[in-house]
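Here's a solo chain for you in structure tokens, the form predicted alone.
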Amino acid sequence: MKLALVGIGKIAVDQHVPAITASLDWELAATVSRKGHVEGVESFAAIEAMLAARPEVEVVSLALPPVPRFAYAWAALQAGKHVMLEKPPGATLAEVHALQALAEERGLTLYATWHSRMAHAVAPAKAWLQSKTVTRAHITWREDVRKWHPGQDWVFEPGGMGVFDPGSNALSILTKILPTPVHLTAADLDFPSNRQTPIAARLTFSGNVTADFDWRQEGHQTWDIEVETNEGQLALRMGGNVLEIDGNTVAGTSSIMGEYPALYARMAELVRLGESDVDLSPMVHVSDAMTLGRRASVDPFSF
């Protein structure tokens, strides 16, 4: 199938670039961004323009911020086109009900990824607690958003989602595997003085689970899920690539290169079944916790 992809940064030249390259699924089509381009593949500066001259353009997937990407959804939505949409899947939940609906009225497939989910041991941690009662569970996400963000201060405006941004993959990972929803029910969110997002985050949900995101974390990143049942515990590592159970490794890897082409993969089956998926379990956390956190005022950030 011939896809176009819009928004040429890096997240699409890192990841979305090489998966679809590597797919027998897909052909790169053509490429929508005001300052990047892919070698050899048409590029346009307006998503209006390409879809006027590239009408055989059959899916458009986003990787564009969250703020701007409900005009580009909607606009390829309309022209017919299937949708596929980077996480988090929007800045507001409205826009993505919007967008649910214009999919489900049209007949086309509309796809709210959550990479993390197709980290490596993420299937093999929800088999493994479907039988079993959670007892206690905490996430620990900490990273360098200088490194994973260099420059990007659009991560800090509104609509940015600050800390949220990688602390959603958590999100999609535990509401992926736990056995039993939760719920939040308070939040700690720190903001730089200079900046209108969190960038570091407490977390408290029901059934007695916790969760810490930092985006000030120099040198080794952490990115871990550990979760006590009543029958042992079960530990991710590594954005949920790896898999502990009572102490020992018993799945996966510690390569993240496996997420995108698994979406991707995911994107053609959907299409293929004229089905849509738009969980937005994760996304609920966090506007949750900007309306239930208490806010402190940090030191300033700048990259």
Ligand code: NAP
Second form
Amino acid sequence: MKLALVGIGKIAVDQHVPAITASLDWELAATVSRKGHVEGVESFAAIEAMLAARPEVEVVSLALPPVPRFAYAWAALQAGKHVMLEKPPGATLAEVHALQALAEERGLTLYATWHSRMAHAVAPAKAWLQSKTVTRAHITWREDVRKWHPGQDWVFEPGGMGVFDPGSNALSILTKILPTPVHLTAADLDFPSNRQTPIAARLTFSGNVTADFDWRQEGHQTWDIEVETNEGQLALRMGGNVLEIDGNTVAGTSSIMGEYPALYARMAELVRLGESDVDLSPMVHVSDAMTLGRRASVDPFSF
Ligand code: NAP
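With the form predicted alone done, generate the form predicted together with this ligand in the same format.
Every chain and every other molecule in the complex is listed next, the one we just looked at coming first.
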């Protein structure tokens, strides 16, 4: 299938382009980006120009930040294209609901991707937890924003999500693996005094579940989810790529490179089946944290 990739920035270059070009399902037919391009692929500065010039493109994959993404998704669906959304799927829940309704009305596939759900050890972790009672869970997601989002001021603008940009990856795993859903009950959010979104957050959920997100972590980076149950302990490390049961590594690999190929394989499957896949549960937790969160002002942040 012919695919157009929109937003040729960090994640497009690091993950989308290698996954698309390595797949037998896809042909990268065009790109849309104001500045970026992919060598050997026709590039357009505006999505309307691409849609008009390349009617044979069937699928549009949006690797833009969340705030500008809605207008692009809407235009693509209106033009009869199936659409794949980077995470988090939108700047607000309501705009994703609007996209869902339009896709359904037009009989098109809408896929709200959560790349961390495709990490190697997530499926075995879900299977292990399925028959157990969770007594406690804790997420530690501490990384260096300067390393992973160099110079990306949009993450600190309204709708950029701040530390919930990576935190939503953890929440996408949590919502996938827990046998019983939880809901947020309290949050503490640290806003740099010169920024609009939090740089750190501590969350409390029902069911004795807690989370610690921090974007100021230099040196060693931590992406762990630890779960205690009535029948032993599980830990997902390396962003869901390594599974430990009672302290022993039982599955996974420390590479994250399988996640985007798995997303594109899933998109091909959804288009063939004529289905959509839009799970907003990780974003509901983010939205609830912004609603319930107690805000503190912390040191200003600059890249
Ligand atoms: P990015 O490099 O800052 O942005 C991607 C591209 O989007 C930019 O190169 C830019 O291309 C275009 N863009 C940015 N702002 C725009 C605007 N206001 N209007 C139109 N186009 C705009 O960001 P990224 O790191 O790739 O992240 C993009 C999405 O991928 C985010 O939702 C993020 O959560 C997700 N993601 C990122 C990572 C990561 O490690 N960075 C990992 C997984 C997922 P042009 O200027 O050429 O138009």
